[in-house]
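Here you get one chain, nothing else, as structure tokens; it is the form predicted alone.
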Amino acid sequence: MRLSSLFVHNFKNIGELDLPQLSGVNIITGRNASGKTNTLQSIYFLSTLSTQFKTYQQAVRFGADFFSVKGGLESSGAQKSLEVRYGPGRDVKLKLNGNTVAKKSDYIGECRVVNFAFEDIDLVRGTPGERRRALNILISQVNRGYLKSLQKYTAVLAHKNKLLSEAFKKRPDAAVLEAFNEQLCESGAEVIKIRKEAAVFLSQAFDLAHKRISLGLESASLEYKCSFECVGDLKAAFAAKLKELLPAEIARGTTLIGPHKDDMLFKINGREAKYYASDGQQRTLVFSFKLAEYRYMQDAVKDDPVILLDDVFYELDADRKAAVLEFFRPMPQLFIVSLEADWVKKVFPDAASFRISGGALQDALQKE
């Protein structure tokens, strides 16, 4: 899979950015705050419909009333076009090959990406919610059934929690709660099942990558931590626990267990990395996990995702930078943000270079 073109309008600080011809390796340079990272994030958004903002409105360039991101895609010999537009009506319009797509679940997965960013350290240090989000985005790109189950679970959970939150006014209708729980168990069990299967594959690929980077001196693993004893018949186990916790849920006004409460633990040498790994070890774990994401997508769809590399090298010396880039040499397409392109060119001499300034393309050279 390769992104052949990219057109961005009014996304964050980008006014107009037209890149009609992309290469296998694309180096994006420019000064700080020039729009380099936002260029990568526009690709990530085009692929996953995800940003670090709470609302899409926050991604609209100051002074504008819309943003759009459009890309051409080459996949398995086929040509596709993808487009996302967020307009004055505060709704998102999706298009695939020029045709409107009504559901996000029918759009996500057309262009698959793995994003390597400096802030990914929060996967280890951060909250369970950040790890669940990463897992959801990863699996949704290769499994639309998972995304549909997750969307259904999230919608039912919101209705149930609204009912529970009003319990201080009047006792919630038992029949309605039972109906919500039944729906939660059906979709939630499917979400947990797929997550656990993904975690098994990811943990193996994660440990292999980590051993290579750490020269076999450390072992690493991922553990999917369920909020209840999720063994055997997941749906039955989920239902039984929800029934047991019903009085507590009414008292607290919220649903206490389910995939929205689960976690994925990073471990190093058998201990939780959040508490026992150094900064360097945590960064190595995150890098290894991202490589595992790549292997997971590659295995799931028999195709390679697009790789986005943003600000992940600046702490490394020249030799280590080159060594890290060697991991990416076999991958079909890379987008690499760098203040200077020279050291990347030593590893990828045929790379295309794009210089961004003030949220616009200043210069583009193919194969300098």
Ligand SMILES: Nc1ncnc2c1ncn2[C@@H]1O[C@H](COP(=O)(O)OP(=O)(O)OP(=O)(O)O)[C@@H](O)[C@H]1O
Second form
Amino acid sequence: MRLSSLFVHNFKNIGELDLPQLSGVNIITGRNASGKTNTLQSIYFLSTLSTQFKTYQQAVRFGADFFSVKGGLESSGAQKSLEVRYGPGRDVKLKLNGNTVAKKSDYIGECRVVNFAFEDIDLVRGTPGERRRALNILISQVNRGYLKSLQKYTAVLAHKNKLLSEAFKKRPDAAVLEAFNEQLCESGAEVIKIRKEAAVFLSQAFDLAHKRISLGLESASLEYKCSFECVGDLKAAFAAKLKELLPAEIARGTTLIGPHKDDMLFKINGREAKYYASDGQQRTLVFSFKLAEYRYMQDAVKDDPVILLDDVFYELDADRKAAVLEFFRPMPQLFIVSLEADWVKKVFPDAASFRISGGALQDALQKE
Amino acid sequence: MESYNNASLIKLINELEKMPGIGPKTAQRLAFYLLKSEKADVEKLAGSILEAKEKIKYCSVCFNMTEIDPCAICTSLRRDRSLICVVEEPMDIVALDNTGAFKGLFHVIMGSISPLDGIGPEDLKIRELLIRIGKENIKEVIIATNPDVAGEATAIYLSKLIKPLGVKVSRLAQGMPMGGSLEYADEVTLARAIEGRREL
Ligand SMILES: Nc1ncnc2c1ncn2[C@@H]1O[C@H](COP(=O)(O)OP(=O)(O)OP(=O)(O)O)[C@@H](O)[C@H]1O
Ligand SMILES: [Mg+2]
Ligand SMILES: [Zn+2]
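Let's see the other form, the form predicted together with the ligand, since the form predicted alone is already up.
After this comes the whole thing, all chains and molecules, with the earlier chain placed first.
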């Protein structure tokens, strides 16, 4: 799949950015704080409806009261158009081929991306929440059933936790709790099942990529870690454990197990990478994981996602940079942000390059 | 809004905006439409709103909206009195009745169990439903709460209460879009959902 055009309005520091003609390889250059990362983030947002911010409001350009991102897409021979608009007010408007789409789950997945960024290191070092988020965004882009189950699970969980949080005031009605637990098990088991299947595929692709980078010296793996012992019939195991934990959940006022408590462990030579990998090893691990994400999407929908590369060559010497770029050469579309654009241009002589300044296009030099 | 230095107009727009499905733009359009209309027409509208508000009550048996209590459905001799369909809102009765596929009685529970909105079973007409099942000769209860999380929880909760009473409990088939509400489902979908109901 390829993004053929991009129009960004009031997104973060970008006032108006019109890129009517995108290429296979697109280099985005500019000074610090000019809006290069924000440009990549606008593509990421157009695809996943996610930002690194807690609220959409934070992504509205200071002083403005809405933002919008539009993109033209070529996907398996078909032309599509995507549009997302936030505000004024708090409503999000989604459009697909000009038609309003009411549900996020009918929109996400139309444009699929893998984002390589500096802060990816948090996947290894950070909290389980960050790893769950990465898995959710990845799988949701290729599996709408997953996104729907996840949304349902989240909604049921919010109701149940509300009941539990008020348990100290008013003992919750056991039958009501059970009515929510039943739905929690149903949607939760579905979420876990799909995540576990994804983790199996990802682990293999992850190890392969990592072997290629580490010259076969290290083995890497991923392991989905469920917050309860999930053997046999998942739904039954989840239900049984919830039943057992009910008094504890009432005492603590919250739901103690389920996909919202699960984790995914990064391992290197069998040990948890969070504790046993060096800085450089952690960098290579997250890089390998991102490549595994790419393979996962490619395998799931038989189509290549769009690749966003935000200064991933940072800290690498020339040989490694060249080696890393070779991974990307066969991919149909790349957006590359780099402070060393001249060097990237030498590697990709056919690339289009866009210079950003103050959140707008400074000039567009397109090579033919 | 400087463009309307007119308190009564702003008040009218604000009142209209409170209604479901009416945004600020529609509220403005309606307000201007009313102001352009003949005074007699506006009086007719205001009168009918007041009249309906005064005459229409909830049926003391099924909580449908009605001028005569009990309502026409509850007193009809042509309905199957061994079947009760449980719905969230009076609006849902209209949607289901229009399909013609259901010939039993109704019971409106006035909402769904929704902890996030602070609504528990005791806030709904569930006790009244259980009393009806005990008194009347009911053989089957069809639960037609909305297919969203709260509606689903209500269905599970009701089936747990009703099944021990020896009454068959079924759920409207999942022909409807998830998260949708009954009043927006079309008649064909609803009729299919009634015919394909599954036992709980
Ligand atoms: N909602 C917003 N409104 C206006 N500016 C914003 C908003 N959110 C973020 N910014 C600003 O956008 C600026 C540009 O950010 P961006 O991360 O895109 O820079 P960059 O070009 O990638 O720089 P670097 O080369 O340092 O990575 C930042 O200074 C940031 O404060
Ligand atoms: Mg940046
Ligand atoms: Zn009645």
